[in-house]
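One chain comes next, on its own, written out as structure tokens in the form predicted on its own.
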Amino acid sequence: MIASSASLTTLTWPGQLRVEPDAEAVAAHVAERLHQALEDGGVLGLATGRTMEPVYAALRQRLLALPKPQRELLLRQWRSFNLDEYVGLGPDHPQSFAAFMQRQLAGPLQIERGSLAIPHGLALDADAEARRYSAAVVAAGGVDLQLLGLGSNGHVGFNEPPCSEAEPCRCLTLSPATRQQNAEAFGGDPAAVPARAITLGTAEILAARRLLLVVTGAAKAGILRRALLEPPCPEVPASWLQRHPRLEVVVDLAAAAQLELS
């Protein structure tokens, strides 16, 4: 199904498309579906970087804008897992994403200690790490809404490829490809970027109840194109996101270039 004027021959997944005229609307619509799980009381499953600031933003302007009373019950039954943490990054490493989830959400909504899960990147042991948030994800009884974004070389989380659809939450070395892409907030230093990084893995994400992948950009163009319209297969780890029953996404003209929206 695609949301927008313009149908997309070549769709083939059971999923949804919805096609925003630019970044700022995509994130509206984004954290209006946020909002909404919330509202239901769902288990949320949050990503970080570049594409999720104006997200986060939408949402924060959205639940500042609640009657206090309504805002305080909804954030005390806040409860979400990050996809993943830099290895050797502490919670306060400005770089690291517990910090920028911090920043972006934690702070400005005053969102409880231990309500946002995230995994630890000081951890003695990452592997020992990685089993215990997968773990934690269980015992919370899943993701309700997963939150993603796409990596430049297809990976959804710090999911490289090649990756199969069953791989579970692991330490993981990143590809010099998704350093150079993260380079930016490490002073433009691919170097300076973690060589490690725990992630939940395509297993985690594909078990989500549902889906929610966001990409802006022309830049995004091309590996979109691959995930959603060739088959699935581990040289596109986001590709595997097509055989989820409850996929939508939500992506903005730029980004949609080569759907063959017609």
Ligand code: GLP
The other form holds:
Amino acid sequence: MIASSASLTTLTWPGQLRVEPDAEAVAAHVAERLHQALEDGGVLGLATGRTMEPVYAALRQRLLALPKPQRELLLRQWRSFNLDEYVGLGPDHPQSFAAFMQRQLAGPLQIERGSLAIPHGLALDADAEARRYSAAVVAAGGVDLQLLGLGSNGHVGFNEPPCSEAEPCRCLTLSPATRQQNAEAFGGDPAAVPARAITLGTAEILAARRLLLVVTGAAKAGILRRALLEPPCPEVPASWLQRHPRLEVVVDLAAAAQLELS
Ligand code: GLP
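Having seen the form predicted on its own, can you show the form predicted together with the named molecule?
What follows is the whole complex; the chain from before opens it.
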């Protein structure tokens, strides 16, 4: 089901909302979008998190089904920038986002590690690393399609509330809510989740040519409603996405439960 903005009673942003029956159908649609962006030779902006696991599984399946020469040609052109990384975790740490990307995409698809850019979590100067990373995105010509998940407190990337719509790539302190949200990967202990991260800012995210926000599960229904239907505000960083002229939101029915679809 595709709901245009006109079919939502209070929606004011110009983008498109797509509601799929479940997370699997969401993943299939998003994988198709990513595949198309690769075919177009675009620079991808990639995200981590549990929401993206079925998305990347569907993308792997699509790409591995291609004839080998076609797949190899496509994967040689791969250029992507991840949103964020924990400060203090290097690619050899299993909970680093670099390791996540290696497991999800680079390893199974045999993409060269260097083609998937991600901030260096072990950089001696994390602020300088954030500046370098932002400049690298610009030097690559910017991001064509930015994939985004939604944090339970409304963050995108690791842009924690409060957050203006023009925050640059930076090193910041993670909120207790986010460390709680991500504790599962660290043996269930929020204190084991790194305290700081480097993230592309709302400035870089909103500079991408197209945005694709992916949200699944009933637990995100309330924050998704705030992000899409309330006026943009610093307390819900994802609400700034409403200002982007080419935002597509892909959700499952459970996440859409509070969107007042007509
Ligand atoms: C993480 C990431 C975000 C991700 C979000 C949701 O902390 N930094 O990029 O989108 O939180 O995660 P999940 O999909 O596991 O709910």
